[in-house]
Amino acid sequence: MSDNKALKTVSQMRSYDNSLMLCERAEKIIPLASQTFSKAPMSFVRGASPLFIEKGKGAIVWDVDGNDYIDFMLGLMPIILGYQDKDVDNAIIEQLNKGIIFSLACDLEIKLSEMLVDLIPSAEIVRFAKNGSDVTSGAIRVARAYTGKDRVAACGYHGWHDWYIGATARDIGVPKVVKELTKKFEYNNAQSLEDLLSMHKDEFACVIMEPMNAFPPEPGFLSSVREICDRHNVILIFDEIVSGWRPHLGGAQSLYNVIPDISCFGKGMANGMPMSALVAKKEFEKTFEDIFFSGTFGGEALSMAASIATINKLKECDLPSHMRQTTAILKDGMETIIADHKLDHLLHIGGADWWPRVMWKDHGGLDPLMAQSLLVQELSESGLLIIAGGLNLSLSHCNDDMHQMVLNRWNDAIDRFSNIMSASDPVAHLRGEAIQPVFKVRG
């Protein structure tokens, strides 16, 4: 087979002259271009991806050259309704003529937290935050407080905190006595738990852990996890930061009847406005009163307006059916293409039910990333923005025309880069710079 059967020649491809320009301005002031590791250029082939966004509108959104989209990032997952949803963009409106943020708390603060407490088993008592690492933080505080012990167990992504980033490869500028009270555990792997808090006895003071990630908890994982924290004297917190809202409304412990002591809730409930959660039981509001965990825009009222009109419309539409109806249907089509063009031996459609996944079962001999690189430029080439390998999904992305569109240009992208697998040097067609790593938050 020719090395250029089927493949466009440069001159047709898609421009991302200005993503460029405006990459080259951003790296004299800003590190990294981005303010975000997973938005930054070195995530994705630069010369060959968009880098920079202007507008989106349901599941699609539109680069600064003009390129359409589907957007399978939805900021990193905080769009969950889809972009300028007029239910929550017409909450946030009425909410800005009466203002932003106030010199005493508002009612929205009580309104917005006795929804959390009637959809979250775990929710007694609610604080609020902006960033899911402020929540994270703020459960790994109360833990401590509450239980006079410093060590930490986790297990998954929890923030970017010097508590949980000094125990990854990203720990630079972590105080190592600091790196220490962090210790992993592995996911569906109880024992793994039990090993750790037993070498340590009596020394933590909570497991921190993602209940659902990119993959669902084997049968008996999460009531053992539950066991053995109670058994260990331990509290349970829950990082539902990700797996609030999507799989079920009240959280994976909704779905797995398994209850922690404290949760942490953030991402889609806002659709994109910046809003958090952190939840507990009762028991723990002496706690909640005695530590410092405040902020000046804890209260901001345009969130929590957003918030509201968010999972009121959630609650609606019942957006856990719609995900898994849409992931069953792609996963299909997808795995289908896959087959079509002879790439099962490399590619699979893995994932959890409500959260799909591109996965690789094989390189075809190229370094990994490398091989990711190649597909993510024909993604990119064929108006598929989709980094990492996840699908993230919203309510815009659950209907039968948006169905058909993604897996045409799915089809599409395949077909380019099975002809790239199948030339004699894969790596002489990547058009940009290769991704590079940033560290593995998950399995």
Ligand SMILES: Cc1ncc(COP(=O)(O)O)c(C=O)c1O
The other form holds:
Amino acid sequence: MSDNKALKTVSQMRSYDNSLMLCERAEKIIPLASQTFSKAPMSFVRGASPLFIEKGKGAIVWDVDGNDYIDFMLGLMPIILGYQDKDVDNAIIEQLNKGIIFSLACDLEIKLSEMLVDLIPSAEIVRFAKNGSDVTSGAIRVARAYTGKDRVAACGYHGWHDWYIGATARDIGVPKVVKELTKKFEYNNAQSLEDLLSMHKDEFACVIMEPMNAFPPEPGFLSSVREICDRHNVILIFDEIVSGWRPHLGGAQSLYNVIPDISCFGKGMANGMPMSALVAKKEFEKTFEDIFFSGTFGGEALSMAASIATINKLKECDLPSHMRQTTAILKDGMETIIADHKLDHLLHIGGADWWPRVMWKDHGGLDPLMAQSLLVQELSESGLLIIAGGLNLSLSHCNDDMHQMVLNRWNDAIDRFSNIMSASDPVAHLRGEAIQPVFKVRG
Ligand SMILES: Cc1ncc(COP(=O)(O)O)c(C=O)c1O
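What's the form predicted in complex with the ligand like, now that we've got the form predicted alone?
What follows is the whole complex; the chain from before opens it.
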């Protein structure tokens, strides 16, 4: 295969000039040039992939250079129906005409709480906040106050606050005494939890875990966790910030019928508006009232209105069945294209049945980040916004036209990627700066 086959002429290729210009400006005054690690330029191929987005509609976004992409990041999952969803946007506009936030509570808080109680098995009482980190930290405070114990067993990612981030590789700035209190256990390994709780007997307040992540829990894992928590007298918290809504509107707890004591929801619950929920069984009501869990923007009405409209629409359309159908079609089509290009020794499409994931089997002799950079570069060139492998889906991705468009673009990207990988020096085909190692939060 000739090296030239991989190359388009410069005039045929997408330009990222405006992205680069904005990035230079941002870097002078915004550390990381972004508010979010996974959206920062270091996670992309600077010069050969977009760095700034201007607008979105349905499943499509446009970058600041006018290039369009089928967006599989979706703002890191809050977009669940699609950008500019008419029903949600109308609900926001209607509320905007009444006011954004008030000096007393508003009735939307009650309406939304009632909806969550109907939908989520562990929800008998409900509080709201703005971010996932708010509600996971609230859950930990409730558990510590309720039990009078300090230690936390964690599994997955739970946000940026001290109690959790102190247990990760990026623990700088977290006091030693705080770090000591949170220990991780392994997903799909109930024995690792048993060992941890036994090591510091009667010192753990709670177990917090993502009940489901990119891969489903193995049969019996969640019920073993529940049994271990009961036996050790430890509160079980499910962090359903990712597993809420897409696989099941009532979260993984509904799907697997394992009911935690406290749960955290967020991300997709308001189609992009900042909204999260901390829900629990009634027995925690007094503790919820006694701890300090309070913020200026709690109960902000635009997000409440957006959330009510979003959840109503999710219920009407049976989102989980759309997610599964689209996942099956994309997995099958993308796998076939990989095999047609004889790249099945390098890539495959795995992940949960509602969340496809581009996975590497081998990096073809390249440094993993270099191989990833070359793939991201060609995905960007073909109009697919995918980083770190996961294909986050919204309702707007779930139709025949979109499936076909994704597969056409995937074919186009894989065509060029396969030429690059069979060239004598694949690295010479990188047109920008390689992706830099980012903080790996899961695992
Ligand atoms: C499972 C899980 N928990 C908690 C969080 C933290 O949420 P936020 O970034 O909204 O604070 C995230 C964010 O990605 C998450 O995926």
